[in-house]
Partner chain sequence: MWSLVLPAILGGLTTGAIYALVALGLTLIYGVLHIINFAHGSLLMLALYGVYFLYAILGIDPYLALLIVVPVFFVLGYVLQRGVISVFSLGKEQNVLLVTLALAIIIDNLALYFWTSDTRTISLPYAYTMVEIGPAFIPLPRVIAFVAALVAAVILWLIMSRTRLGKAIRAVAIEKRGAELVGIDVDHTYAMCFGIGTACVAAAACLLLPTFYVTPQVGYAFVLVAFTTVVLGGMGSFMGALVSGLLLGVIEALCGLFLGESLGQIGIFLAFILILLFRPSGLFGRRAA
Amino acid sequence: MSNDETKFGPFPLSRRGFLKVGGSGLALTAFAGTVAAPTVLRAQTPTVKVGILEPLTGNLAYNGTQARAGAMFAIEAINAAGGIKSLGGAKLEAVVADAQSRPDVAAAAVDTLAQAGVSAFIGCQASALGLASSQAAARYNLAQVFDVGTAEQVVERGLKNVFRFTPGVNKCTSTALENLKLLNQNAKNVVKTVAIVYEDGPFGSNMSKLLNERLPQIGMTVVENIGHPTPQRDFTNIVLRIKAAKPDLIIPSNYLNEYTLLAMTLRQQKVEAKAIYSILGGAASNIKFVREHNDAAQYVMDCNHWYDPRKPESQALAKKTADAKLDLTYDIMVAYACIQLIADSLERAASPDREKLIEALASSTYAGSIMPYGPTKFVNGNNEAAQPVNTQIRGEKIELVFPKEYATAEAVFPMPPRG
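Answer block, the chain by itself, in the form predicted alone:
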């Protein structure tokens, strides 16, 4: 690595490259050794500081570092396009903090971001982390734009600083079940029984409850409903329970590492099912899973966050991600989109003031993001215009299969028998 490069996450950053790192950084005190002082990425003044709070270490580090990269790509694109024009071309300056995959650290990191002078921040890849960070941010009247945080508790606490840009578990579950019903009808109702495997945190527990209520309404009986902690290191007993129940359909909803291990164990134990249909599956729309465990990944379907691949800026992001030798995941996509939303709100607020930015976000009708959303409409912090899509793993690719206007392939349901 040359002298003018700084190692930042999964790839090196050059001072000649797309991120400019101030030589002196920002002097901030770490919290009892649990929160590292954030890296401050400086641009030419005038600047507006935007926080990026993600789990860069710990169990969710892969997702967090991917999200950080997406946010950085967005900042680069916005600054290259002239910055915030209503503020005299002010450039966005990122202040990055590590949530360490722990709610207490996520909350403490908000103090660091506030002291650094950020006007708003994005984060932080898991409902438990976001619940803690947004509660802490309320003390500073500091807006948090959730990139991923699907638990409905996120928007049920009456906090005016919370803006969940992506769909929550209720919207994702409703959309997933509508599409599942259609798929099953077209396949002459081959699916009659279901096994649910879920992480037992806020998002997974809420989803399990919804699925147990709604699956019988579309003619499907739940024969197993299995929760597990995060992290979970061994799925053998869970998979043996599934194998004994002989469900037609398996619905896994958990994070990347657990999802991958579950899928591998299902394959090893030769569990036969007509389909694996995920809702917010941590690996089911992840190219890393496709690349590293291709056999176990085939024909897995998911209802999850994804961008609109038809948009020129989406295509530019895909190229930029490939050039950086990173995986193109929804973590990158939604973090990119959340920075776009903040930039648009700053433009309309014409001020970095936290209160004015909260007001601008609350009244946002932004429709220019890379996501397949209509104009933003926040109601009690929930973006009612957000919608998930359905993907399916086919060969080496992740294809979109619903909605039809974004589809890159027809859905295969049920999946072919595995050899």
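Now that we've seen the form predicted alone, could you pull up the form predicted in complex with its partner chain?
Lone chain follows.
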């Protein structure tokens, strides 16, 4: 069950190098200086260090661990393909730091990364962590490529070291609503009323605000708008309110645990909606949920980060993930793609220098990542080419149903009545 940590790339090696010196009792002081030395001496080719700052413990541990795995897969793949060619085939070396799901720890971890000599880093799965870490990284002129950080504040601070490769909440919501509008038109506008269930943290409350503004614009009325804390132990009340409001569509915006409970309770209370359509939902693009609650999961749609499943590299990643006995979640995909972006920029910068890497990232037009994005275009650190896609759970699988050019299946909307 437990994933074997030692498999993950070269980092534990450099740590061993540290341990030898660490015995001196001045472990911490020695750390900064020695972590690089043994590796450089040993290595045949030069290495470029890339930081992975994720919440590996605390309440975001699941996402963080997944993202770390994705980043490690990318580094493996890039090194296997010959490393960074413009740097004489330099290999990428991961420096992992744990943000512990706490902003202050995330900020302090940036120091460790900077001292270890990383050229850039990816992180941190949650906006609150990313906000703190990128601010700390700005002092070092150290680029942070955001894997997930949907809050728009991330790119509104004018920090030059911030590169959000994936779409933010505004983009996700507008795409999700455009797609929803199209789906509904195709289905002769069967959906007229909507119930929103959101977690009251930054992600959910932001989403609910946007949805309440924009749903009426596509001809849908919000009949219930229910916030709940994380963790929420019981969903009976919420589901009863939904049941009483009889919405055509339910939009949940919460994390995996709460989503699972919500889905179970919806089924228990026999709530029939024409569709369940989540935006950046935790569970609807999580294969584990599909496996464990297959009945409840059928036809649930999500608008989320997802890779382009037709690319050979995507398929290789899917296989690697399965071999490592991990579930393929979007966390893995986006972290993989962010490392790809950094590798491409390093290639063009032809230097591990932080400053040059920031320039290379800012001028990036990279289109070769596993994500279904066009040529990268950063405006104030926001990748304007990023877009979410629609997935739908069908049988045992998560299929990509929208946009058409990446689709692996046709969307079913509204969902067929349950028997």
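C-alpha atoms forming the largest set that superposes within 1.5 Å between two forms make up the rigid core. Residue numbers count along the first chain shown, from 1. What you see is a predicted model, and the numbers here were worked out from it, not measured in a lab.
Novice: Single out the hinge among A151, L129, M220, T175, the place where one rigid part of the chain pivots against the other between these two forms.
Specialist: For the motion described, the hinge option is T175.
Novice: Should the larger rigid part be superposed on its C-alpha atoms, how many degrees would the smaller part be seen to turn between these two forms?
Specialist: The computed domain rotation is 10 degrees.
Novice: Look at the Cα of T236 between these two forms with the rigid core superposed and state its shift in Å.
Specialist: Its alpha carbon moves by 3.9 Å.
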